[in-house]
Amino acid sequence: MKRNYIRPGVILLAILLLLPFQVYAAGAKATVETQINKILTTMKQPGFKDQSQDAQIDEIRKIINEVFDYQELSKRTLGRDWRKFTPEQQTEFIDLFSQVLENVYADRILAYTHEQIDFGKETELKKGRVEVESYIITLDNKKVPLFYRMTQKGDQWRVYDVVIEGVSMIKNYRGEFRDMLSKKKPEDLLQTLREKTKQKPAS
């Protein structure tokens, strides 16, 4: 009798489409790892540093914008004031306060060109969502923490705060935000963004 025969890579083929997604996808280290190691080689590029400061930080920009969940980022830094804002402010919020957060990260990665990064471990903070650990090793052997808040979304895992020695960006600008809105407007805080940013309002 003929016997049929199953190669061990097919029924590893079969075993790995059964199993969820998340059980193979990246986790919340490994995605954001990925990305620093991404900004790190284009930085260690020919020609990067002959760029402008604002040529550096667009490069940077396009790849942190591949990990970083600035809806979410945006509503946690509003709070409640979140449902003061028109869903075409929100979007605006979002646009411009996404730029804003971007300058910040990029101008101090860039102050780091030529330092080492370590990670270090993996929090869960509550389920779906963990702080992943990461240290600056200076030139003079310092260790500069700046840590990664994460949460997943399907089965991927996103940026939605950067703690930068200590001080996470959310509540950096959440109390700022709420003070400006208790008096104001939220066309006055888009309005302090686009000045920052220097966009014009939305049409």
Second form
Amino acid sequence: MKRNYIRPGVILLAILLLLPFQVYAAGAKATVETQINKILTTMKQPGFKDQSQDAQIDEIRKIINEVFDYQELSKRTLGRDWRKFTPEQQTEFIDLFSQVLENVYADRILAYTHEQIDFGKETELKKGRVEVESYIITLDNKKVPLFYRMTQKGDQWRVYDVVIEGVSMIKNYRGEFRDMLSKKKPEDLLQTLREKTKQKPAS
Amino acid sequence: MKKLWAATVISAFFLIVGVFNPSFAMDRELGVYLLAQQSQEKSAEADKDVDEDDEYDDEYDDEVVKINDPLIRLNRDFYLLNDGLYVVFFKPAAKVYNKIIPDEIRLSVKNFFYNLRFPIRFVNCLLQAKGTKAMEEFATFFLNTTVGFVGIQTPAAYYESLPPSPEDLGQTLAVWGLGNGFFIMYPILGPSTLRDSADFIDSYFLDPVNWLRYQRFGGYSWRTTVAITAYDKFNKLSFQIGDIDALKEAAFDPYIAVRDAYIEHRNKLIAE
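Output the form predicted in complex with the partner chain next; the form predicted on its own has already been displayed.
Next comes the full complex, this chain leading.
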């Protein structure tokens, strides 16, 4: 801005015009930022590193659960296949799938502890759905884009997808699940999930 | 004679891509997708309760990545082979390597090779008529080569206006309208597609490592260049062990996960 001389009335008008968007926009991004910062402070706490890997993941998992909308996430992952599941199977799917994701995500977050995280802009994808940009600055100064897709539930913003370097998590799982469900029944998919979650604590 | 041979190879390549890709499927799919997007936006205003099922169906369903994979059985075998090699040899070797060689040196090696391959990025920027990007690439190369000491340091990374742009011939062809053709899992080299295999042409002509074969640059044998390239790849791999393991851990069917992720990641690079 080269010209600083703008009449106050115009500024006021501009502020008034921007205000509703600001309030709207703050929600999702603020949610992500608070949550990430919460994770970072948790990890910086004295004694955190002394815990076992499982205990560390457990603590991070609790924070993640506050923002992840696993029901939405599961529905979107299965897409039209969701209807092939009975309500009981759906509940079990959400439960098992969330366990898988928690572990994956918590493990990655732990791996990136020493790296810096920047927040980018927030774009509206559709009504009530936004994408919040964040970037992991790696040690060799590379920016790894990590986008959170969020939806509004009541007055809260919840994450339903994470997009890393352009690769959407739920789209990726959808590819796998659809491939599986084209040959097998929902029950078989659940069985695979059960095995996957069972083997986890042992490792 | 040599030139004639090279020209034949290139035209044969385009011919093959053209044959397997009669109507430039990617563009058509994109068109359909855009149309679907538009109609969705219109219907988004409609009452949610009416079509509750579609609430979770809409955003991605028309976006399901259709991947042409006629060689899936062979590809799966090669994936198993690659994964086996990774588990038995590359991962343990990289772990030892990581212990012995300090991070700074590994990083310097990685940066050096990235900087060295500047011709590939630069030429492909030009082929895609991305003038600004080409200039940025040149500025990055200049800065990193001089101030960054032949590229082992990356002073250009401190400039927001100089983002890295990994352009290659596969992306150029995509910008020109070529579709992926079909997915290929190469033994050892990993995932690619018919179109992205054009990167072999890139490395043949534009990779300075390959220039070592010319008399002017010493006339080294192909073994030397392959060894150097292999070392570069291995050094790169030494940074990715955690990520690879996480991907495998997260996946139910690692082959499908790798394949879809590859295509999606490439689409993102092409769009940039």
